[in-house]
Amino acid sequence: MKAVGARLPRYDGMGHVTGHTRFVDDVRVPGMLWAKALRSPHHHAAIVHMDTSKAAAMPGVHTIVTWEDVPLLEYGHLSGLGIPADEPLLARDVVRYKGQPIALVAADDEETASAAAAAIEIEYEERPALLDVRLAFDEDAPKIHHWGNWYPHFEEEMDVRQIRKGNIDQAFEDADKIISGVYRSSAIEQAPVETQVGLAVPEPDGRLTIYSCTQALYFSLGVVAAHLEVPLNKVKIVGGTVGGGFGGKVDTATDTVIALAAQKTGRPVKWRWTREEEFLASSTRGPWHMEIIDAVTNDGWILGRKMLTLHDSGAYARFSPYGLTKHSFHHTGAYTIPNLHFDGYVVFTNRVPSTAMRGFGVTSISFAGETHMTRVANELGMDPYEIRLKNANRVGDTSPNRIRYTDPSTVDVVKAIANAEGRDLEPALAGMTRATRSGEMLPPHLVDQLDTSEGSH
């Protein structure tokens, strides 16, 4: 307990200020080979042709790696939680995405790695891209998966993830106003100072050994031991100091390709993503679309909302079935509105796959839900915190997904704000607590939302 409120030196910090901390990119071991990834030109396109026997004749280069070496092609994240998996770990016969990885050589240096990478002789069969998920859902819209234009393995194997309480066609009935907004957020690259990077060692007892900057040590495992069709036992993966990643580093991105490398050639293989290569072809936040509707009162109450969203996926599914369900569990953000009809879509568009980054789903409504309160403050001509605080979620509260709110803490964040910014409030907003609702703080269209069971469910 004497470390609660104490300023303590970071353990690690000494190492960061003076260099001397060891990144994955420092381990260098003995006949180290260099890797380089021939990458898509394209958007989409189908592979018509591949020939790599110039580029492995060259001087220097040991072996080339593409997905005829793969033992299991097509493996993700989470395959382990029923989610299908849909994106191979070198692309086959049609590329999705500009900078998607086709083929890996590893050569006694970067240089002849690269150049050999240039030097397979490939033809493509250029197709219509899709880039705005806006346009997925149109009759002539290119289709670019083999699913669909969007994820189909939602619950019961629906195309939508959906959330339903209350009565929302009561709620639109009985409001007042009917106000709108449509949100969109960008694809944002976590842009590490350590690009991607991995090396992979055979042991002399067969296993593997892999210097990863992965944040998710186990799922790489699984990850890799999948693809090679090996047990767990058979890789053991040295987590390095992360130069970075916030959420970016997940997805694996070297692993398991340098281990097929170093399998061929029974030597380490290095691969070192560029800066370049970074920005073009890891992946990112993921853009969202997002359409609200809110059915309110004239004193402020949020009685329903009606929310569409749609979720660039990128070429892939990767995270994405994971963070829109995050995204529509929040979709009401810290405020309590009773009525909920929330449809949302992951769709792949010829994008860069996207991945997780700090509050994977979360962050997206929480910029569309905090934009649209003040949207609505404004159109019905309250204090924004007014309407803010009378909406706030408090305890017996429940959730989208009908869950008992047992310590929320908008009031008081809230409030906090307000103080900051040197508001005074009023004295009955300034005294409202985030205490179970009663009186005024539950009117009519809140009473069957309310849990007043003790204790989380």
The other form holds:
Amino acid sequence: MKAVGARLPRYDGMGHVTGHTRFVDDVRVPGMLWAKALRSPHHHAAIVHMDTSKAAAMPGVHTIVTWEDVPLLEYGHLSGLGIPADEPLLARDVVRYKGQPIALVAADDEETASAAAAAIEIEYEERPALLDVRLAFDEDAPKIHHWGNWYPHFEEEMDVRQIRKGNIDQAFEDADKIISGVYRSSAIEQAPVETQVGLAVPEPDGRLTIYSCTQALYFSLGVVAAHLEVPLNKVKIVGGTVGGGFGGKVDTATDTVIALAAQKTGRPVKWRWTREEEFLASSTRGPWHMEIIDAVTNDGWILGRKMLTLHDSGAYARFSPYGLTKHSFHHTGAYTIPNLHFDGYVVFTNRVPSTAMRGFGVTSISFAGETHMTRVANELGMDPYEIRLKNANRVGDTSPNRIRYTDPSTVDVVKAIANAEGRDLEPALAGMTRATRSGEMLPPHLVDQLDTSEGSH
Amino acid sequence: MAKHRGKGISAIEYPTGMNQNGDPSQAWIKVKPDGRVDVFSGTADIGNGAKTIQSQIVAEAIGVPYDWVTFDNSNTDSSPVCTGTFASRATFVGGNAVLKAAKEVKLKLLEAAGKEMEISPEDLEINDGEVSVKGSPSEKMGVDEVAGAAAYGHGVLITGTGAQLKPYSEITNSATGEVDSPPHSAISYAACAVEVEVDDETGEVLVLEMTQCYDVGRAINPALVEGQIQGGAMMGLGLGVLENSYPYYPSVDHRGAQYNSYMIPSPLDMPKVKTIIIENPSADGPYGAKGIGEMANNSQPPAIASAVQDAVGIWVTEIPITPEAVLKALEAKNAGDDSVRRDGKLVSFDEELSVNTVASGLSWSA
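I've shown you the form predicted alone. Could you give me the structure of the form predicted in complex with its partner chain?
Below is the whole assembly, all chains and molecules, this chain first.
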């Protein structure tokens, strides 16, 4: 019996559907404390005074972890790539989004921990919030991030992600029509059934075991060890079975803070976010603002694309610079456009930080580019299948960053849909394959972008 | 007041593996004395089926039944490095790691079997848990016996390791975005067609039908990949017409804090979904597979937006396409405002949304 290609039963399916699978919150250990966080009630504020002493003295409270307890306070999601960090594990003197964690209380039970978190004395000085990426660049925009209102650390300390290819001015001059549109996507919730949750257990040998809902065990291991300034062998991440993760559980939301609480108390500490916390304080899918201007011919060729993208990162960078770069690499979608001018910015706002979510960086451009494609087809009076097939990625075409496509399937998938929809394509389109362009499908503007070498990819 | 039907399509692509690579996955495998196979991989299963897919790859590569394989991704002590389950990388990158480890295990099993059967390992093959002589299938020995002989007779540990890493793809020119090597492991493609019904009185968009085609390279498990595509369609529906964390942004009020105030699609919202799978194998994927887990929710929103336009003649270019957005656009259309400016060869839509209109800090134009 062949295993590959077979409809074999899901390895963990029976456990999941009968409720027997053990997720992080199912793990209970003796002596376990429960954690609750003090979170910012403001979108943007300075913390001018904080005193945890009364809360810490409450019966049943074992410790309160604040920024002062963290050996390395700031460690970024992209620090592993040498990119500077901007987000403190726990807020120090400023809060930049509503829900930002400031302190974590570990107590005998969740009620006591909540009461103590509420009893922490804290005084804020509210500051103006920035809540629209388009306004970030205005002179009178509130200044909300110590790096400025947009991310300044792309290669060579550039503050913009650029793609340039071909001759965009020529394309616009040669075009019969120049068609522009603006596309926007919203922040959305990850909404996993399992909320963010973690359990840190101090072991007799001095190590820490962390039961984690992480999507990336080694990433979390690295993040925890970096904040704690310990080698990787001091921490063991236990996990691998996640109750729904769409990118948000690549963020290390609970693991490091509970590790510190466990270290301080010598007791196991569990922190499980309520549904409200999951919805209001966990990272969202990032919203995107995209403006596309295409230079097109009356017979449906896209000669060039100018594009501006503003990616709403929320209050901190997290993975957003990575997401924007990925977005820029894919901003022509499933099509070959030889002349390009792309500018993209990662913009900070006082929303909950956005992070990776299913389709990261590309869901946005798929929406914008494909909606625009149909708009262009309508404007030209052209069949939406035809314009897609004509401009489709073909073998030997090159990508925005000049990489040769070796196995593009735009033609195959569009034809399959046309077929399923009962659409009769004209013979030239019906017979089209992914093979290297020639004849009518190799107009002059696509000649220079071809890569005739036989590279792999 | 009426209900109007419309159709729309989309075609999309999506990379497999982390953008710019540099994201290792590693695995190791050991064989118990009865031939049962223990796989240690760092790939978390987030509901995507990673445990199943990687186990199938191992079973296939060694030649043992699927239920002989135990998959352990439970901790960072026993499992080697895996960058994580994201970037549509679990099947391709993690799958390649276990595939390499499994191939090494197979070689060692054949070697042990050759010793037992007194025949050159090259003349042996493994199928369904049995080692047999090529061309002479009756001369055979169970993998369980071979593993027992290795442990108790030859004093050999049958194990294998596998590491998959595509080196970091450097941006060599930050002004143009040129890179020094392909910044992905593979690229997958998909297309989608939807039919919607738009109620011009309530503004509600009902998605009636979705047809989706995905090039998955190779369907390691067709049932699971269909599940990914259908689950993705559900999330794509949420993106297209329902979900918004800040429904009145830039006001940050009215955030939904529970499932009854933040709407995600339920199974009852799901239209009829038809799934077409194409297998154009990837040169480097395990058995030709590519990753499609993420892109499964990318194809629907633009197809829905185009179908709404086809139905009632309005472009809603901010998602989700809520009843309010539809009614607002219909009102503008009925008032003669089609939200487009024409000037020579320029056709300019949505200017009211542009940074040029809303803000002064960035100048932007054709």
